[in-house]
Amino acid sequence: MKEAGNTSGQTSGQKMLLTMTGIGVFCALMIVLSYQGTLPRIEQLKAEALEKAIFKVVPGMESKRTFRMESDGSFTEVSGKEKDARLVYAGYDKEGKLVGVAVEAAGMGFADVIKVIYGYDPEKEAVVGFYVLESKETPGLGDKIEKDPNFLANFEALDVSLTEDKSKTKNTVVAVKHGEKKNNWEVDGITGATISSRAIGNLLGTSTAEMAPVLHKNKAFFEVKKGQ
């Protein structure tokens, strides 16, 4: 009687753990069809979001155009759809002249990575905009870097000047504390969020320094109208 009592605790243990099994199988189906259901409408929409956001960081811009940068620092046009690649989008106005050149970058954060885009203008070898992507910093401290005014002023220009043979910036930027700002390559930072005001200057430190002087060098590839 003992050894049929184990035997039918056995075969109960067996069934829960099948059912269990089971389960877990099915909510991880239901996962990954929910996910390639909404993916579409997820890759629609941050499409939808990185287009509108071009248009912000390049002041007085009426059309794009878009460029994928290749492994020896040349530009290709392309139609934008391309995965895994490195592309920036060059602005122009109503006339056609070259306004800026839209440029994203990552760094890490706070709380996760820190996703931007930025507006650079070669003429004025400035930064002159800037917009958030993606964050997931801290509400009402970390995610002032997206609404702020006074952080965003920054942005408006940013100097990001070569050196005499532009090839290189002249100065790194950087973010600094609050009210501590003294030239045009740093970011005032924001009270409370430190961290995340010294994420946005890290990483556009770092995108300026490999970016500027490779627009700057291919200006005159941008200015060329297309069919030229």
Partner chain sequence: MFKKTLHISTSPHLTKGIGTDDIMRNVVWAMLPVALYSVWSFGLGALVVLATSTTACVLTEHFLAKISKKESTISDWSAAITGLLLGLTLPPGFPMWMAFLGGVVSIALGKFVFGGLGYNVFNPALVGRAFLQAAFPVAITTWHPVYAPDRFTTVPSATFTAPFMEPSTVDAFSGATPLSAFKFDHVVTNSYDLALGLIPGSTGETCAALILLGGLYLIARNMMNWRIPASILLTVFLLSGALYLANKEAYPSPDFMLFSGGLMLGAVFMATDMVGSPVMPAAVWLYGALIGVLVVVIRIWGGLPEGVMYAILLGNAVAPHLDNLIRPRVYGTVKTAKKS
The other form holds:
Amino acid sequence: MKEAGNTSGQTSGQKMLLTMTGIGVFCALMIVLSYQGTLPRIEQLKAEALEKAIFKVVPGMESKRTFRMESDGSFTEVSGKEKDARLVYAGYDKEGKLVGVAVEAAGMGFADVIKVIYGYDPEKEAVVGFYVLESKETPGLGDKIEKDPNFLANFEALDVSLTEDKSKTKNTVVAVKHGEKKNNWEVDGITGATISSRAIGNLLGTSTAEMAPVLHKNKAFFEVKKGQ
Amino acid sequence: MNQESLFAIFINASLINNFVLAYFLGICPFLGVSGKMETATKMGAAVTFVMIISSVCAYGLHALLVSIDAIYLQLISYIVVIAATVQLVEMFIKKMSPALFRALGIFLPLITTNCAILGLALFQTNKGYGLAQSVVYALGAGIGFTLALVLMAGLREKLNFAETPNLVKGTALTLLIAGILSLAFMGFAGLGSN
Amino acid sequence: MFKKTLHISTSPHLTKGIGTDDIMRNVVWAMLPVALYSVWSFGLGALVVLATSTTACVLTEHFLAKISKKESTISDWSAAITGLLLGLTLPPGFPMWMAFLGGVVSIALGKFVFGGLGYNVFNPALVGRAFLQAAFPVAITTWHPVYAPDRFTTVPSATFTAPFMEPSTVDAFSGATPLSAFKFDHVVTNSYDLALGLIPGSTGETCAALILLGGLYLIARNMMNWRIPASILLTVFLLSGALYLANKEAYPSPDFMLFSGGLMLGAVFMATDMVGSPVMPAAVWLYGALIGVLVVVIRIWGGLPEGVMYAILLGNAVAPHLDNLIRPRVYGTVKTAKKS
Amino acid sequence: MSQLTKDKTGEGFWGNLANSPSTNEFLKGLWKENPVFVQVLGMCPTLAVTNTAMNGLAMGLATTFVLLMSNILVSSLRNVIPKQVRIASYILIIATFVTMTDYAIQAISVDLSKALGAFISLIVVNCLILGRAEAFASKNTVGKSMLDALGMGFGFVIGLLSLGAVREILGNGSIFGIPVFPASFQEWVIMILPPGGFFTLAMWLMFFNHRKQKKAAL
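Given the form predicted alone, state the structure of the form predicted together with its partner chain.
Let us now look at the entire complex, which starts with that chain.
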């Protein structure tokens, strides 16, 4: 307890400045070192997690390329490290043929925003895969959107075909009550988790309505191999 | 980029995912100053005020850090900025309105260690909110915090004369009430989702 | 508020007033037709739920009084009322162990921790019900049909689920209550069925007519603050009426809003809890209006089909403020005197 | 000292910390001055991330690490740092170690860092850490401060684990991901939702209240 008193007597502005600078330099050094030290590993883990998700939603995919969507609806290939950009991931099979494009989408669920990634096949004009990236839906109820096999079966071939002039989707994806799915652009909901399954229907509807025409238009662009 | 509407952000921050009752942010002042109505209101107002200011600061700071590619300094710079903001607000209020300063007095320094402020800055960054969205988020969070605090204070004042069992006296009772309030706020879940 | 054992009193000494147990007993009388009708319409499934929750509440009350070395308070009927009310808000065929747990939570968490009767700032039955809703969201929204032919001979299979185990849903039906049918599928149930209870739902919420009758009895005997149900129902009627007039396609009709779900039960028997509601008449009107608005907001814009329980709990939480807001100034003080 | 008195005065815990005996640095944090159950400090991580035992353990260990490192540094610099800027320096030091912990956790597992989310960063404003730096490390030798940090840290771990365990067992039927009930167990979903956090902590506090009252009665 006595030591505490010692410091107060001899302080001056200079000393305060000196200590603060010293501590600041030390802290900055520690932070930068730990950042540099962990960076490769963190990026690898993140890339792996993303890869895993993309592989889940684009069946038959062997390799991927990342594109950034520009505000005019065109796409530019990027390295995939950009943060504040709208990215899509094109997947290719062994022969390098385009098998689908993975797109992220988000919408308000029951508890908080739900983030998903889905695969769009411009050839079939359909959603071909779906995976929940982030959700806080009620365990045992709303979180069935992640696990329920019947629900997930909706997204193996969900019709998002375009109108004649390819300018918009023919039908908007929408969730219906469980067991009442009549058309293949409808999502068969989950009993007891109506809100969560509807949220998925809505967010897919909004996202596909916007993205499907753009992606379809750029189909040829995605198919061009690197270096060609 | 995030495209949530301002109204949805406000409802989400204040009611559905109330900072105190769903995220447990700012529990320390919640337990500490919810005993009296008057202090609860003042604390709530002070926190809301600081939240909005530091939300704007955090937005600018994040943009700066991204542009100089020094995102690893995020946490340390946020906390420094928040501490500085609280200091400035304190000095500003002292000068402009001594009456308000006396009323808020002891609460202002306490806000620095209120995790709700730092939590707000971190969440808005994670969610990628723009400036307007961040401000509305801060406003919602502040109002939600005040609401929880004021409701709790009202109930605790009402219970002042109750013969609560010894077993639950003190913090335990406050936590139990908070749990029930948290249950009641679950009614807001999904608001605006359809 | 209503203590049976007052030791000290100042003049004037009233010799006879309405005691707590008088009121409570009459509340039981008022609720009895509702309970009987639910047993008649849902059969053994409802009977078991009502009996279990009531027993659980009475036992918990007795046990907690014993361990805190106080005189048991079960004779004031309040625990029985809590149990009965809780049972009336649960679906028939609800697993016994869950109903029992709900009863324990109602009394322990909703009443005992606050110091017992007179201090239960939240309606105890609703605390128990909200706990069950959050804990077992699937079981509490599993309904059984009304007027099933075998209702007096067989008990729904979920009822006797072993404690802590998941109830079976073999004979439960996944159909919806009128509210969820409207919310999710836009199907409107006709108001005649609603008023007479020809619909599935929680045990006690289906027959609006009997609930109103019970309420009128209590109001007639001056044992209930009539302003509370009046202001809740009026608010719901006006607000949903305005919405309905604005857009008949999107919003339900006001009579549907009034008679469906737990609104009647909540407005008449739950929001009127004397501890959780304000005292001043103006504050009472505000309290009712607030609950009414919340009910409409949650039902129409919220994620859940029904919001009466949450609305009343939130109303209970706001009640102390409403009294403060309306509280008359102490004679002789000046309004501007409050300057820090 | 009890949280009862603390609750009334509002600033009692600074007093509590300052009055801590200089002996027994390690043990006091585990039980007598347990940061969770007795001092009721650092509530927001305590409640927010304890929906499983694993999350509670990870959060507890991360906090212990930050507490230990900052205590060591603060204690070794205690004669250097001028009094006027001490709080600012402590915050800088703590924020540095928290950032390091954050990166370490991200490097260990994506799932873990996703589950703990921003709450790792929020260790900065855990009053326990600043409290120990100010009340103990700034006045004691490095050795004592280390013991104090370890004691308080493990006390915090015990607190978080006991909450996480109860919530995971009832809310998920498992502990550390290993099922403890038969498959047909009905989960109490409320326990992993926010109200469950409040109720579980209240239960533990009531348990400690009960023990204390029993002791006082003897």
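Numbering follows the first chain given and starts at 1. Just so you know, these numbers come straight off a predicted model, no measurement behind them.
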>> Where does the chain hinge between these two forms? Of Gly73, Lys177, Thr21, Ala49, I only need the one at the boundary between the rigid parts.
In response: Ala49
